[in-house]
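Here's a solo chain for you in structure tokens, the form predicted alone.
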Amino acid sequence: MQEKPANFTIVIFGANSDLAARKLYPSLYELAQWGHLPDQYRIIGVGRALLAHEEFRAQVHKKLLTLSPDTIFDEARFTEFCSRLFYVSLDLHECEGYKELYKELMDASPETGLCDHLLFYLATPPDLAPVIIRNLDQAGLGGKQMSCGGWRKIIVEKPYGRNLQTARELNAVIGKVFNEDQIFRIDHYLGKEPVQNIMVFRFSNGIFEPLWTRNYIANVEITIAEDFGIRDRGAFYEEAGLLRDIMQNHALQLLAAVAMEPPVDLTADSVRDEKAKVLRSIRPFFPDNAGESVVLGQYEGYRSEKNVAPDSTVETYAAVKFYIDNWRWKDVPFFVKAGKNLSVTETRIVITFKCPPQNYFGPAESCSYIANQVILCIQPEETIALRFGAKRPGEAVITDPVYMKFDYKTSFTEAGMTPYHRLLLDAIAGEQMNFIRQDSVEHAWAIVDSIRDAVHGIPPELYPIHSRGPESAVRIYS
């Protein structure tokens, strides 16, 4: 990992979105006003409209005293923190823009040096990403062409692509400007407290990682539930759809956290290796087999959403059984839920035991009552539960299932940090542990396109709002 450096500036590309005034502005402030930004460091705005400087401060600040109001607990702060604003009024697919851009980055150097550390941040749709990437590498900006010292990262946000083809596109588009380690995909499920922990979970505790194989696992269940639609998301959602949105990265990430080897040490390739791995082995889907394995769903009014079509077939859920075609995993199924207006909003894994092999307590089928279950809790909660069978008191020998829960909040005093705080630090200290390697995205996208293809012409089943999904969902745990 790299040395907190001397100076610093960040690049925002789409200085204006939802993103950038949700996340990234609050994010950076509060790690600034926490000391973990450089002494000197700049924040520089890129966004269509026209704005000047003083403009475009005024407008974070509003956004953030609407956003996040308890964020500013002191104006006088946060005036010295609007002072390192500063915003270039470009169009992204004119290369003549990024010339006033590299302007504003350089003309500082003479007397502070701030051009020595760039990090680009795309908040930006998908399609632009190849658009900026060639127009920073015509302007002189890209991570290759270092005129003064100092290194040169870029964060691009998900989807990375909307298929393996376009995925391997931008591969290449971004691989001829920044080398592998000046790259970072983020997604920010990596940067979840509850999810860094599933690997310290697994590897540092000895009465779990000997169970952790299919000779003890009888499957896993991984759910990524919210309780709205997809708000003002019509447009990319009308693109993108669930399998893309959630299932190609958040789901897939955390199945392969779970699914992983340990790895050789703790370096971020070492890590990235062994998630990889997972990804490779995962069975691929077909026609003949998606029935049994891929249920997708709409929910009720979604046609009426602005900027979505009035005969779309979009997908709102997606219920998945995947297999893990290695040593370890080999036929312990992977069921992968996730949707959107549904009756809750919770991220949460369980690993569920194979029974005991013979039952004393009640008829064999009771043991699914009281099966063994490690359960990770990342959202709303953050918590880590184990359930296991104790004895009803009473003269009957009656077994019921009780927990054994750790609680984040309650067992730790110290506040941990937002997943923004944590990778925009990340990416800063040249640590890519928590972001996603070229490889793993491929992988990634080679198994939602195989889902995909095995739907394909199949609608997605209507289900209510607020409900749990579509009826049929229930067909992929047979």
Contents of the next structure:
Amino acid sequence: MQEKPANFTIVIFGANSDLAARKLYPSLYELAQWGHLPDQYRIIGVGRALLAHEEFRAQVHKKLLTLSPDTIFDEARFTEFCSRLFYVSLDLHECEGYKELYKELMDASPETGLCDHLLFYLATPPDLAPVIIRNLDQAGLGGKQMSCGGWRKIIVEKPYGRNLQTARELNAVIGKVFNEDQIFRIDHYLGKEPVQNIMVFRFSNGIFEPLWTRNYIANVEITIAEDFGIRDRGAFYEEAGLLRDIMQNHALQLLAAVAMEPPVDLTADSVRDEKAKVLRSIRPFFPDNAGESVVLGQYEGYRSEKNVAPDSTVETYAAVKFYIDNWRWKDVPFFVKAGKNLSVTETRIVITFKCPPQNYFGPAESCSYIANQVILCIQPEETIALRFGAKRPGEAVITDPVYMKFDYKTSFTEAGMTPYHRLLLDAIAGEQMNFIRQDSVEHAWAIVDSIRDAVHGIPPELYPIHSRGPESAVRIYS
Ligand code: BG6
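Mind pulling up the form predicted together with 6-O-phosphono-beta-D-glucopyranose next to the form predicted alone we just looked at?
All chains and molecules follow, beginning with the one already shown.
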């Protein structure tokens, strides 16, 4: 972990992107207000549109006011923040343009020139990443080309490639230009407080971990549901689909956090070693086992969304039964469901324990009415609940399920940071634990590719919007 540097420049490729507007500028503004950014900081937006610095500043101002109404604005401070914003217009494919960026960096600090601390942020579609990285290298801005003073790092947004092959190609390209400790593959789920808490919950408490195995756990269910559609991201979704957009990263990262072994220590690589091992142990999918393990869906009306093909077969929902073929989890199903335009927005993980050996209190042969569960709610609630059976007051012995609940909101008063606050700070500090390492990215793609290949040619099942998803999703539980 490095100290807060004296100076810092973040260069955002995709300066006019939705991500930059919704997440990056508000987070940077707030980090600056809270005093978390180095005193000498600058934000350089890079985009294709021709904009003067002032026009760019006005745009960012407008976007923040409309998209981040919760951000606390203080006009004087905001004006100060705007004075740190600069803009470079270039064609990302043309090496020539990167000289402008080089010049902008030099102009800003003629003394130290390119020796300042530089963080490149690729908020661009995945196919542009190799192009940008090669051009940075050509322009003398690669991480390995740094020979003085500061550091150079790069954050690459998900999806990282679009399959195993392109992820490997991207890893090869980026590996030529940056060292692994300069590369930050971001998955914002790893910046969420309740996600970071999974490891703390498991490994700082003696009472859960001994039960956290196939001997006591019947199944694990992970749900990432959203009650809205693809919004205005039709072009992106047509290329990605839910398996690439959510399953390959957010969902498999949650699964890895639940299933990983205790790390040797808390260094980034020890933790990431354990996550990589889980992903490597996931049983691959084949056409003959995918029928019962994978259900893909598409919400009704998806094909009429802007920039979506009228006969699109892209999935907006997936329900997948995973198995992790290792000592701890052999034959325990991990049911993972994720989808757009469902009835609720919620992310949660439910760990269901096996029945007690004797069922005294319920219908014979069944304990599901009272199943013991640990329920980790990631959002919108940030809670952990323990579900168990209790005797209903009265003469008869009747057992009802009850809950014990921990809620972040009531147990802690500290104001939380958003994932982007936290992960930007981590990248500046050089802390990589909550970024995805090359091997995990590739293992996750290998699994998702095997799902895609196994169900190739099977059209997704349509489901009504604001429903629970395709009816046949129940198949994965059989
Ligand atoms: C993004 C996906 O990575 O995560 C979106 O591209 C999805 O499709 C979003 O809506 C969900 O993030 P969060 O933090 O709102 O759950």
